[in-house]
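Take a look at this single chain in structure tokens; it is the form predicted alone.
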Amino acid sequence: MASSTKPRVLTGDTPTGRLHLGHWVGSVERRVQMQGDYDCYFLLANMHAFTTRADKPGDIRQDTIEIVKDWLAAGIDPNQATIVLQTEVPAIAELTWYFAMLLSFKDVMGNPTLIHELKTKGLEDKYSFGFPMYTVGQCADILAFRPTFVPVGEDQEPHIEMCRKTARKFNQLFCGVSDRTPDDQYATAGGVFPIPKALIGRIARLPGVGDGAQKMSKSLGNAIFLSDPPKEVQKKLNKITTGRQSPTEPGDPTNILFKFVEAFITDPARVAELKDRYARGDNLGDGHVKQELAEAVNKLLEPMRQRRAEFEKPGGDDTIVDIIRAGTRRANLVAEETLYMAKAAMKIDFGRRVLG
């Protein structure tokens, strides 16, 4: 297979609905920036969606298509980056099984992100066996492509650390790599898998609109979506609460409102001016800040809305499916190569399959 000399990147999203501003600042923005200089693979983790929505396969399929629309609207170019459908990459499922033998039950159930998800999704006493298994599957999602970097939001960092642990253990057990090997030398020391590094977005955790107690999330109803129209953006930003009563009352320029200001108003001098006036109570009300913030957010989103509209026309979904299929064919070349390398290291390389 043809190999790229560019460092490889793997990241993705589980199709649970449209993407929002938290996804943008946490990972998608960086994907757009990196796609020209890196060998990028962006994964649609539709298999993982079945861990909580197995009774809604139609919704999962449509959400998968909608996420690709959001990606393309955000600026991801399928001619530069490879868009991958998880369920059409059989190497991922096979590697998941092998990796499950390398991780203990404690490793999986002690994952902080998993614990948080079980609690926030109300699954603590009724989750399926497959739900914790997805944390192992994420290791396979990543390592199947042997990436150097994984751009993710802050909440996904524990998953990347589990992936790094899995890669180290596989390389040590099956490839004879010493446990004293520095992480950046595992591949050159004979390991199948490089030890990937997490790249956290410029805003590690964007709060949801409201009081900012929770991160932005569709399930919590506090998200501003990349496809929201201008009036909806303003309406949602108006929900931000700071407890401040008057434009002449000195305010806290580190509150939730200014976390949005710092994330989306791009002129540093203007941000500094707003923070200074707000802190001094210099006749600057929350409403004014929200209006200026909405203008900045809508300036960011308007080109995305226009690009997305092209895929809302008749035949748009078919075009998206064609893009998914083309990218997945390319991705399988890499994933099957990885699987064969892993099976060779495990002494189970009795045949090499060819995908149609």
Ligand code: TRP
Contents of the next structure:
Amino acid sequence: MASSTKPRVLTGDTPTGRLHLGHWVGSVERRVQMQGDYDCYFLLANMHAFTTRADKPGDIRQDTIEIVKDWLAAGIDPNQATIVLQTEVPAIAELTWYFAMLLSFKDVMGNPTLIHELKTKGLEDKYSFGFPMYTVGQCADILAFRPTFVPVGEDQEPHIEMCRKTARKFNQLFCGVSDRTPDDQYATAGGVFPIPKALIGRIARLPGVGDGAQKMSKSLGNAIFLSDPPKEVQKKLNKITTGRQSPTEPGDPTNILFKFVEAFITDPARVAELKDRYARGDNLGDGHVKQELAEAVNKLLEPMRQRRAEFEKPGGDDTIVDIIRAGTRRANLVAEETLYMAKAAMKIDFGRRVLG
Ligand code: TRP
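Now show the form predicted in complex with the ligand, given that the preceding structure was the form predicted alone.
Let us now look at the entire complex, which starts with that chain.
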């Protein structure tokens, strides 16, 4: 059970499909490492899934369950970390409204990650009013738990920056904290919200298989999923293109193939040796490197496949729903406390509900 004396951590995923290696190196790996030492909250951002897929509620529900299977398969332990379902935490929705009034329209629409998504998802002139709102919602996801750290992939940094801005603004406006207060002193200076820090993953941005121009992403069809079988992993790694012609041609040890080598071959001496031989064109073909990579990736994924198989048996989905419910109940204790601290600071503490 999570202990309240440990510093808190919050992060989450939007249920859009299965998790892939980019999620692993960007954030999930960090979560597994941190869950023993921090009071961790891992959020299922299922409300955000409706910003682009409101026509597919059934898919969103199933994706929500699948993502928890991926988390547990990856090594997240629901007895150590708290799994939270966004749509059953009313404090998040309420805080979203209050925070929306602290940020300028320009701040929200200028968020580089939002701008990038509007472009790449083909949403440019047809997105819903709720789509840009998710960025404000994400500030509430985070601040509802008053965490110290938010482990995320590099693409989420603008969101964390917006969240930090929101926290500073709230504390200045409603808690009388001076705008000259250093970020790490907002809480001790009387603010409701500590200013959380992003923790960027070991590999900030894993490219997708192919020419490596795009980051790994399910929607771009260039992803290796944590639940892919071994042959599929090898087949997908074989799709990496470097433009190199022969094993004796001096290669570039910073190319896309070596981004994968650095991410997944765990022995630093072996990585150094491969780089050296590749750079010299010392009879080291791309095919050979890919084979060694596939072995390393499959070694990482094998225990995940085994753990996942447990939840794929009949009744597995029900077990997952029970885990989600139990975690969300714990999460509401924290989020409700935050909400009423915020309401008191805003002088709207006219009475307090109790969630059943
Ligand atoms: N926007 C994040 C993503 O697409 C998911 C997310 C929602 C999140 N709420 C969050 C991440 C809060 C960190 C903290 O990956």
